[in-house]
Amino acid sequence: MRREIPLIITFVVGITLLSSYFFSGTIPGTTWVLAKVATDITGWGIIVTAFAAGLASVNLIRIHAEKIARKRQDWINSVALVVSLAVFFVVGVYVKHYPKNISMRTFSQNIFDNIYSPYGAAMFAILGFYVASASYRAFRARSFEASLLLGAAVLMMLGSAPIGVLLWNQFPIISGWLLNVVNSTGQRGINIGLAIGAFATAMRLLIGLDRGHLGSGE
């Protein structure tokens, strides 16, 4: 019972959505229009996912609240996290309910423009350094394949950067060819393989052969 009902839910929801791509009209024996049912189910998915996001935040707060309560190492950082989470959430909700409050809207815009957006850009920009250093170690031209990878990457960078054009005006043409011909070829092959694999996995989930999402135990 505890495992069968979830499997039935996955099957019914999955088959209904899948059928809506191939059939039209009403579901046999009912007056429900298949396309409408599929649209409703997809909309419900967004609502359930929103609740799931709330669950994730509750978990995050629980972990950090425990860290603060027990004054574990770096607990002050946990305070920063919880306070920043609360501020962004409360301000966002307030602005949603009272959109005419100009001072709160300005505050909301300021925290977005001066905290969320630049800090996010900085975090991802840091990754640029690590991608470069990690790739140097990983892709040192130790084999023919690694040389191909490194060569393609260098040509792409030279083709995109202004210095590449200054060095040799053919770099953008070469990088364009790599992008449009070689990259499309590889991506196409990978995507076809990926689609077959994803479809097989989806079918396994649909008929209940794959039950990893149900977790272990009863």
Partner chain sequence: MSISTNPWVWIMGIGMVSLFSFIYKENAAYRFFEHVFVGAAAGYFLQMNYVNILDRAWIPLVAKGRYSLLIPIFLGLLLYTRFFKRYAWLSRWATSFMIGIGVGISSFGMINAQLIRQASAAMMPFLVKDKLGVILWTRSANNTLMILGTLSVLVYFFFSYTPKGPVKEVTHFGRWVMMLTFGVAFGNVVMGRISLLLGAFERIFGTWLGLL
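Switch from the form predicted together with its partner chain to the form predicted on its own and give that structure.
Partners and other molecules omitted; one chain follows.
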């Protein structure tokens, strides 16, 4: 029963949410019931997500507290992580419950503007260098496909950079065609494949073929 009950709950919740989306208003007398039940389930889903985030935070603190206690390599980074997590949590909860406290609201905004945002910008800057290095490795014309990729990348850069317009005024038009026609076609194919894969995964979960969420790879 430890496996059957979660499978039944998954099936009932999934079918209810699907029915509320596809059959609301089409079956007489079911519109209100389906909408109410789906809304309640969605609310419970938000609660479960909040508890999952809390559990993840506790697990994060446990792992890094052990690292700090044993002073393993780079343990000072764990100290910064735990302190930052505690400060953001305390300040966020306080501002949420006491929004009229202007000083704490200003402090919370300063933390976001002067600490979180610069760190985020630094991370994206580092990712920019990583993408540039990965592009250099990917764009080497070792095959016909790689040559096409390299040519498209060069045309896109020339069409987006100001120097491209000075060299030839048709570069922006070619770049726009590659972006809006060729790229959109590929993206639609990828999206269709993702939708089919998501549908297949959802059906496997609903009928109990995929039991990974039960802690088993079966």
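Between two forms, the rigid core is defined as the largest C-alpha subset superposing within 1.5 Å. Residue numbers count along the first chain shown, from 1. Just so it is clear, the structure is predicted and the values come from calculations on it, not from any experiment.
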| query | finding |
| --- | --- |
| Is_shifted G54 between these two forms (CA, 2 Å cut-off, rigid core) | no |
| Rigid core superposed: A161 CA moves 2 Å or more between these two forms | yes |
